[in-house]
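Only one chain is shown below, in structure tokens, and it's the form predicted alone.
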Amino acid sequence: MDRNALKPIIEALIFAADHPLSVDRLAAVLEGEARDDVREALRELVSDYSSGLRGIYIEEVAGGYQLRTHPGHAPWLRRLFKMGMQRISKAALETLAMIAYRQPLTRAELEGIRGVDSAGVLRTLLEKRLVRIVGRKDEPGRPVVYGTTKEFLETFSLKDLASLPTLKEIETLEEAPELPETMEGYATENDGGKTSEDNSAGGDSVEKEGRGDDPSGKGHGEPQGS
């Protein structure tokens, strides 16, 4: 198939989709369709979404590819909506920076870093599908161990967890746990003066940039391993 007319096929695809398409997906999907001229159709495509002022662009994300809005549009599309902005309390987004660089992690093992109870703030990152248990530890009582999801992946907007800064560009989490760069953006609410443990009792929600669930974009993640 010539080039110009897969291009259409395949923002077709991208736009029906409610989670990133890989090139190997979109090339399933094509059958008959060589993979290379897939990628480089996509990449024509990505190349023509950021040209000229768009509202929406194509983005690499969480292994896949997505359309997303202009995060600068959020607040006329939360007016369209009629939704306010959703946040993630400070105690819920350093658990999960915790969990995104030393996974797989235990509740014994992150509550040995925070040293607070976590049970409550896991349970709302559970929620938001952001961590997942991913198997247990081999080890007296089998506790489970957690890990960050796709959809963690599609709301920070990072291809893979190694688009996260190095623990090099941060403090050690152990010492002075510090919120990595990529996340800061999402802590918009402050705690008002509650402990830690205070805020780990859930009722969190999360800024999502460029998402569909919330309205500052399209697409919708699923709660499967990174």
The other form holds:
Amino acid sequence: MDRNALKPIIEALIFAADHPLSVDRLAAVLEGEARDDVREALRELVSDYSSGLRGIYIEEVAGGYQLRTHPGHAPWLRRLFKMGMQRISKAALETLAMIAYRQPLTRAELEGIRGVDSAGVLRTLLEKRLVRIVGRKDEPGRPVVYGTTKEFLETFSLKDLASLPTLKEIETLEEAPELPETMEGYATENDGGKTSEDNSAGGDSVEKEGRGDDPSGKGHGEPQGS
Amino acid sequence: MDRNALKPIIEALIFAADHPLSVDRLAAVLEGEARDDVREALRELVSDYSSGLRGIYIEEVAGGYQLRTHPGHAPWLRRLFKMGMQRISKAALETLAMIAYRQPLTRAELEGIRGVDSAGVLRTLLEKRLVRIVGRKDEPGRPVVYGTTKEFLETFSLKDLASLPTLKEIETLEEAPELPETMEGYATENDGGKTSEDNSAGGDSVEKEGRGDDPSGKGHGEPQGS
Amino acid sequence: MAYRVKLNMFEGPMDLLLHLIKKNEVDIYDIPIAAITDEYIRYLDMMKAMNLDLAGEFIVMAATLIHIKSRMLLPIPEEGVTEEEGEDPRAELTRKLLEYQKYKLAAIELNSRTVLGRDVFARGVPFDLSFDMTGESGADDPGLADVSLFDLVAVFRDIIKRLPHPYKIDLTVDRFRIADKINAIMEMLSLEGSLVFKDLFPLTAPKGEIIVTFLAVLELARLLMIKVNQTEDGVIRIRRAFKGESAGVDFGEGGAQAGNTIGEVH
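Let's compare: the form predicted alone is above, so bring in the form predicted in complex with another copy of the chain.
Then the entire complex follows, led off by the chain already shown.
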């Protein structure tokens, strides 16, 4: 099959799959096709989607490729799904961050760092499948240890765990405001000038490179508050 | 908003919705846009998709518009869903969990707990070699007793049976799934091949759906359990 | 006392310490332990006085701080100091704070990523990402979006200080019930859309009422009935939480139901 015939099939497969499709998986489905051809057709497909004004693009994430809507269109999609602005709780984010960077780790280790009981937040993360039990620790009591899942990578648009910025890199971003300190000037109504939306901490994360050049998302105007 | 800006938004909406979107619905989401503009942008979008070699197209169906894979690609999609997906039903997961924790146990004991006939589910588990007959019980009728297999451990990335979280540990997390989270590779829906045509079935179970897109069974970038 | 607000829904002792360190602009490597300990304990007292149900971890941290403080007062022996004995008593705490802070930053970084189901969407109905919209009593996160509990406590302290009467919390007032306050706030919100947190506390109000109002806000945040946000100008506002078409708990139906949800009515 030539590459031009391969492309639409790959498009259909990526479209239909519920989760990111890996090159391995594609090659397995497209048995008989050279892996390089699959890879090249995929590359072309990704580039087709990135050119022009499109509502969707292909993201490389969680070890595979997935079609997604452009970030700039999120307000319209929220309207479609009748959802509010989704916020992930601080507790959940903190816990996720610890598990992502320190995995595998036990609940006791986690609570040692956070300083608070974390059963509830762990339960929710397990339910949402962002975290899973990956085994047991070889120590008295053989406590279970937690790790992140593929859904975690998918949810946070990470190619793999190695794509997480290192903690060191993060520390250099430390000037990033941590909301609490703005309180100081509260009485005097200081400028502040900070909204929850622009936690600039991650402004220049690796991630953004790929699609940062797509301004099409922005500037379509946002729907009025739902 | 001009029509060119409207088109990608409509594309994103139709893509993300799990049911055909009617012009009415689109116009409602795109509040403020003239209905005619919406209709015209949609028409252009449909025609964009129909030109050239594409893997997906927009079909007017059930009073709305929906992205679908081309009928000609159906064989590939069937392969995608058949391969590796190893979909397993919720009933099967439940049964597996019971056998894993209570083994060896008879079918009567199993049904006593589940409260439903489990012959079919047991047969499937036996076929998939996740469960096996480990002996007979010393009681009238000498019924056979079931236990889990090595494949079971492999499939769920368990070092050994002792690595299953204890029921107590699970209780402390209250509603943590009663199965090790390593049940990852499995979908809880036991439909067969799912194509774009019938995707609505799983519409609201996005997060529960087959994390099984990875037939290799190796999580990409995921840490191995300890 | 007729009500308690559970605090473990909110932040923990590490958050409070970091909050104090930032607020006072002190060097985390050289924490003025006496001052920070005092302030930490003042916050604790404040929260206790307001009947916030302090988790044990807060007390443990207080004990740790006091312990460090006392060790700092010991004279350093001149000779025969081993490495370990000579270590700054604050070292362990600093290490823990730094580590915790690292993950807090990592959490902010995670949150700034393109999140599936929030910023981008794949096919199909997105699963509910926001942990604070489950609306159940077991919800993990109160509706304090970008404001920490300690921010609120700090603002509240300022308000109390501004009161014409000497600072003294009088909790004997039973005339003000949280349930009533909750209803009143929700009513105002349905009329106004959003409210400035500070405006809920008129200087003329009796202290008992002010405290009850504060607790009502926390309770509403915990029940996810409201969201607390800080706007660009640093003003903390509260607004109704988005709850789809079907709001969970209906406080409009009078205090009885509200009383139950608050729980632990003694």
